[in-house]
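In structure tokens, one chain follows: the form predicted alone.
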Amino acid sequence: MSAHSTSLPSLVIVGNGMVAGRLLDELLERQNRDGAKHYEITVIGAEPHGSYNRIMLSSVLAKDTSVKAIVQKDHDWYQSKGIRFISGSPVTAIEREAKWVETACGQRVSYDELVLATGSRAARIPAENLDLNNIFLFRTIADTEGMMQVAAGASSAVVVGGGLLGLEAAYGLAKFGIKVTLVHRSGWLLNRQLDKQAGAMLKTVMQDMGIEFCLGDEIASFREQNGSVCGARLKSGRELRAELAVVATGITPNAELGLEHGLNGQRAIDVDDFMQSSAANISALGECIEHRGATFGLVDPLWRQAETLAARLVNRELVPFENQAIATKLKVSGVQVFSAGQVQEQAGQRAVVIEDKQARIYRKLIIDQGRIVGVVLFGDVRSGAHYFDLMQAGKNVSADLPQLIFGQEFAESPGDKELAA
């Protein structure tokens, strides 16, 4: 590793997720575009790992990647840089006046500035006897690997939570042979991003993959047999057998290090729009932080908080973050899903559908007053950043309706629009 400079100011990034791993492209672009370095960093990790991408972890346990190739940055990738990168100890203190930082194994890192990126945590569920083995909450390659290992010898499993990453855990660990049943409190799967009719779609795809469901539904306790998890109770009554379970509902920031140390924030540590945090020299960005009242979990958002951040940091810009509103965009396990805005009409509200139940293809336009506030696409997604722009944009639609919503190619070909003419 490189020896550190003296003369240079101290940069500490506590936490090496995606946005951390981010954040350092976009430093040292920088650097690199001034020709000039700008800070001494230090990258400090509670996992053993480099940065890798989290969101590839589903298909690491479907066993379409490895584990190694979802390792964006290794260690020697940092030593390359001349970055110190310590891992495997979280920080567990911050003293604000003396300005440093200490890891759980008691090693005392010194910053100029200081920025927080601990990222989140999987929300646990209020069901008893969550602490059994074989019980995963479903977040980081040690989780991965844990579950993977348990499959292989189990019949059954249980998977908590009917978004995105449970139903890529219940597709992931279908492919190991096993029973699996996942259990989701709302009436249907994706309820954030589709809706009642997009969802039963989504539910038939996923039973032909061999997954059982029980919808509107939830864990009231797991059944242990010589410490690990055996079988799960609903609170319908409903009794389940599962050999391995997990729970996939959501997210929780990693505020603790930043609000118990001093830092403003209600949910979350909170930042202005610069990420600039309550403190001086401390910065935070990603999961773990609030934005006027926001919180994030999405990946565009905390690409353009890295980009602010880095900006400030190096250049001294102020470049503000907003929270713009975005579209999403995400495959399930080979089914395409496209939503933005609104996914349920309102009253006074239109909504335009067609739908090929055959095909498995569902489109809904949500119209107010001629605009659209509301796009659930299924199976075809091809107009999807076609019908966002029109929202963003506000445009009324009015007129177009009858060939929009057919897709954007229908829409602008003359010829098809004298045919339905």
Ligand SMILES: Cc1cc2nc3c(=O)[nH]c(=O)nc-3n(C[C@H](O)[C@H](O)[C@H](O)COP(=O)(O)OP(=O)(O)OC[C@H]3O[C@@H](n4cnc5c(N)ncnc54)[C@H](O)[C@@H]3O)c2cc1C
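Having seen the form predicted alone, could you give me the form predicted in complex with the named molecule?
A single chain, with no partners or molecules, comes next.
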């Protein structure tokens, strides 16, 4: 059993992903502010790397950046900050009575405070032969490097999932000059972020990049040749060639470690407003948690969770975490998408829309009793942040409609208002 021979309490963080990295920053900032160390910190991560910017894996795949450039905390960083870092070995057991965790290698580490930041993994699909070689779930540096290696020698690929991640994967693979077909269950792309019209525009733009689409369809099975994928059969009966497949249909929280050791939770580890789990001295944050029934898939709320937890652990301050609406963007060069709140208007709500099919510009504001409750922008997203602020503030924009749909400037300049009217 390893423990620090010091009088400071021991803080063990399990998981070394994006939110763990942010939590360390928050803890160190408070430590610097106070001029005193509060904990002996140990971080245990399943991946061999230090904390890296997972978001940028799409850009690594698209060859716009490198793995090296996205590692935010390398092994030396932990050492320089006096943080013990155990990498490449997942924690497999928690002993709550005696307060220690054990890694897959059998290493035990004692804790006074334990933080679970185990994130999530790519969801599996119920397709036959999903475990063939060269079928990737898009989540880690290892997945991305594997995809790039296969893509370099392949001529065709199938991407499953027409959400943000699937589209970014398709775009990245298309840059290898291979034929990419994206299969999506819904009738239009980004169906959670865009309405049908904007989704159709997105499809046209991405078709121009050489990507093909099979919408309203699903993978029934993958075909095998010498242990590797060589194609896919769709539920519609259509056959696709594929020497490489990427599955990006959603995420599953890595909550088993917590739930199997008695923490409360349904889909993920249940935490209160202060990131406290149902067990004393065990906190959790990031994509492995559920908070008031909600789970997470984007980093914005995770940063606020890290602030809340650091404030409680270091300063004993109780700053409640509040889940808020977030805006989404797509990281595909040349494609501008902005979406927040509702995507589809409901009975009694007003939709203010402009569409220029030729210029491939589409804008929609959904208004409920004078307030913005949804924003869908395609092609020109310049006023996205402004609409989002108005939505968050719950401001009544009735007086600025319909001019507001032309952008912030039109709603604010009387001259332009006349033109637009």
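Positions refer to the first chain, counted from 1. Treat the numbers as computed from the prediction; the structure is a model and nothing was measured. Each form is matched to the other, and the largest set of C-alpha atoms that superpose within 1.5 Å is called the rigid core.
For residue 394, the Cα coordinates differ by 2 angstroms or more between these two forms after the core has been superposed. Core-superposed comparison between these two forms: CA of residue 32 displaced by less than 2 Å. Comparing the forms between these two forms, the C-alpha position of residue 66 differs by less than 2 angstroms, with the core used for superposition.
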